[in-house]
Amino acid sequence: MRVGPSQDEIRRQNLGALLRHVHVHGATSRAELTTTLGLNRSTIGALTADLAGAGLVSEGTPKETGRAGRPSLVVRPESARVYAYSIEVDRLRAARVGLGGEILDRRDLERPRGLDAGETAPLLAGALKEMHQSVPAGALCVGAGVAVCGMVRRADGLVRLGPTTGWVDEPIGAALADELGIDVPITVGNVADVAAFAEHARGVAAGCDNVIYLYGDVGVGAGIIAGGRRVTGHGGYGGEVGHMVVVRDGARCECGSRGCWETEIGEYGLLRAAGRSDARGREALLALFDAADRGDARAQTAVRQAGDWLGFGVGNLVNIFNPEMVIFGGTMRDLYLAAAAQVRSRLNQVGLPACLEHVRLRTPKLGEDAALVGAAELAFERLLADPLDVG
């Protein structure tokens, strides 16, 4: 016979639920928390007191409400005091993100070519140490989250394959831990996965429980939310949709296979189709889209074909996962905006009518910061799961 949760377990679950709510939604009155969490006023008061005592939230009177009677106290996350570090490896960006999702400080670094994890870690660690100098006395760092383009092993943060960096089996999490020399947990995740996490928590997909975030850089991957939970697979390698084979014996892919979806919609495939194989990077793609917009016939053909392939793949993903929303991030955003008509036309041909009924196509609300915010969310997860066990 299964034993029910203890009073202490229930209390910790409620503390996590309350803290998560103010972390995601910001300042919230006790009255709203009572309604939202389904707990009575005295319980909300006790939970808030515990969190305030731990320095995680503060309480105060609201601004003028215009209502008669005594106003309900407002609970706010202690953004300035409780924070996580956030790192985006492929762009060499780092930030300090406060509880509540506010970016408090950030650094953007130039990225030399050909750096391995051992050479990248000191640059990023240096940015974090620089930011740490301005951290208020008594502030609490709950961890660091790292976003990487590529296949990341969930167990230890090893980057099995990174197409942007060319990494194979690079231990970026361990390298950062060695460089930082601080006793905080470091969690590494795939950039599409963490961006999906961020947009689901506080971006364009807030309130949606079934979401696909399609991200493009050199390669193409997806962050998948199903039933409100991230789908990352057994080892953490889920979401490698760019390696769906769509053309039998097609173009050689960086993964070693042929005819992968990203050979048709990724950076290399797009530039090759437009006769610009010598060009590289997002600026080259933006120049291609600009040329198509200005009437360059070969560029227009390449963009239309890629848009058709984008709609084809999205249609298959929609049939498999039945999402409420598909978000196009990174270079997929640029391609979607340049070829929206082709994307929607092919999607409507491929997608099952029942799966297409409610699906919405969107671009990220958090824009370029989705990965940074999402990496911070990885770090905050341990705190939100058990608020009084982190310190």
Given for the second form:
There are 2 protein chains.
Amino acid sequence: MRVGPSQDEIRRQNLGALLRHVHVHGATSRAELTTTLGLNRSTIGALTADLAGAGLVSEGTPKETGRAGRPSLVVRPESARVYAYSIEVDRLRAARVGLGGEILDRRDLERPRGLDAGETAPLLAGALKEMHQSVPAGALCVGAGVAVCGMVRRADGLVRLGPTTGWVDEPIGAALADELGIDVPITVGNVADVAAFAEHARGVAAGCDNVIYLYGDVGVGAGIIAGGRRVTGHGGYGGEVGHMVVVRDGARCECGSRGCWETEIGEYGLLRAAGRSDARGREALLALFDAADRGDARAQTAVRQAGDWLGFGVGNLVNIFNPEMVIFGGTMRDLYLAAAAQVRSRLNQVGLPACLEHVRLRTPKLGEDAALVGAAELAFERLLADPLDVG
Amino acid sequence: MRVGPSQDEIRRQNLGALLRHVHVHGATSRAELTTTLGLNRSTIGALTADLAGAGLVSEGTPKETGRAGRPSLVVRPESARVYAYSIEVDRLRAARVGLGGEILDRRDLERPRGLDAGETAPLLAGALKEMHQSVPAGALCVGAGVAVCGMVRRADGLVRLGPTTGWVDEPIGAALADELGIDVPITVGNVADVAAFAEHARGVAAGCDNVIYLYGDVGVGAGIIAGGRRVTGHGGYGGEVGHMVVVRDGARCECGSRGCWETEIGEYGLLRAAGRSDARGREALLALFDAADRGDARAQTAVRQAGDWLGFGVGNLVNIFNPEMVIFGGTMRDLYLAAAAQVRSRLNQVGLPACLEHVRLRTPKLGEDAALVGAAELAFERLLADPLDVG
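Complement to the form predicted on its own: the form predicted together with another copy of the chain:
Once more the chain from above appears, this time first in line as the rest of the complex follows.
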């Protein structure tokens, strides 16, 4: 049951709205905040003072505007002081991300295969601790966000199924909390979900309320935004579009089912179709696309066929969600770019005309760092929901 | 950008929350409202007075409680005074629905086939006008909600594709507005969407935030609720799950594509598979289920096969949305009940274990009237968003 907010809640919402604005858009003048947030000047002044008092923003004069008259003060996020940790589990990458979305520090580790959660957590925690030593005194950590390729239980960050790692029920959330020894809340999310979050907040999907971000690696998943909100399902497992079955009783999938979409467009399926079943990993995929580009007939056939299946599944999703935008991330970006004609041709067959009318196909703007930036957004969400409580 | 609400907005939200509570739950004591809405007694008293002043609720003593002491006053929705009109286009049904969801009056018309929007609107408008004559003086109409089997453009209620009617780009919203001559806002929605809305508000899915309501007729569509909110897509076309392609290059579908899910589980596909291609309509389907039940081998095979396909598509949707509940409405209810074993068996093969853990399969609670009640909810939404503006 929805209930109206109290005075305190209004203040909290307004503080969150102002902080979110500078977090997403960067330094903003008081005049512009007044217009954008629909609040009067004295309210903006009071909110800014509160946020500045908590060390979350600072005020200053803008750069030369070229206009006459006294310029409106500019509100900036305290990016160097307020930060979140961010972890990409599958790639063993970690970063410290400042308020405003800037990566302040990062570690890219070597990627050994076959580690479980208990073995992975110390490596990542080590990287974080190393970064933590060079954090300036007085800086504020608002939390840690963690991105995982796989199905993540929202309640506690248990990885139910990780196609890249081969994990089944690995407690990466708990293992990281044990290892870190830094008292910050940890939020674990699916890599496609957090990348979608990042592209929606500050990437190619800014301003779009209905978005599908398709992310491919070994597995294929989607981060889905409907009506401006993330669709993550009852337990946090929503968006497992790679396990939409496209061939009844088709090829065996890692999940135990048959004919899943990712058996046709995922890493293993693509390499198998090209007669490269022994190869593995992103480099092998890029070599395959490269071979297709250079005219290797078998590689071309495999890529075109996978592109056709990519368009097929996207058509289904377009009919189900009626999105404004579909974004191709990870290996789906490579596949889309290598087989755009096949993707579009099949999409146009499968998609309903009304659903095709406004949909745009795009590649990510944030590139390789989308998941790191998005995982940090998971942590910043808590701050933005109640700035002075966290600050 | 989200901004905090003003004083006026808080009051509006609180009025809406109180009115929504009695609309959904019926007569409620002030004491219970205080607890449920988290507002203090004087606020509840003031809000109730405002709503009563606008004629939206009334207060009175409760029925005998058997307890000692002065009983808390009970707040009731003014169901006989405040109402919405509700129309189901494909079945040519119309109703007057009171605040609280009670059907106060209704008309079920004969259903001629082959009418366009311009021919349908006068029939429905006639039924509404007839009902309008017996509305008590001083009653308040908050709007009209319209349910259509098909893809409805949110902006203006244009029916882009109606599988039952055969409509393509028929302006039923505009045609009804022209014919009605009653000055009320008209909102047009898809029948599965509005039925899902009704089951979520006051039916089997009350309290569930992630729900798929599958509705079958000639076509098959879904009303989808994710995170407590309806998923309707960019233009209003979301939920066209019947056009999820399940057989690449399969049987020709009415939409122009091939192998759509509804070619396997929709009315035409089922009747064709049973060798009854000449038959049409719900009665023909019920006769088919009846024949299967009596042991007709061909009918049994067709029903089991369709049940298998039903479980297949539901498995895909369960992987994509991770819902708590799937509801089978319209002909999908009949198919589910006739082939539950096949549905569950295939669902268990296709669905990911984590997504299957909490999902419940259910039939509608509101039965045949779900769409009429849900269409009225479209109209009541405006009232609940700002009670005193409409009241």
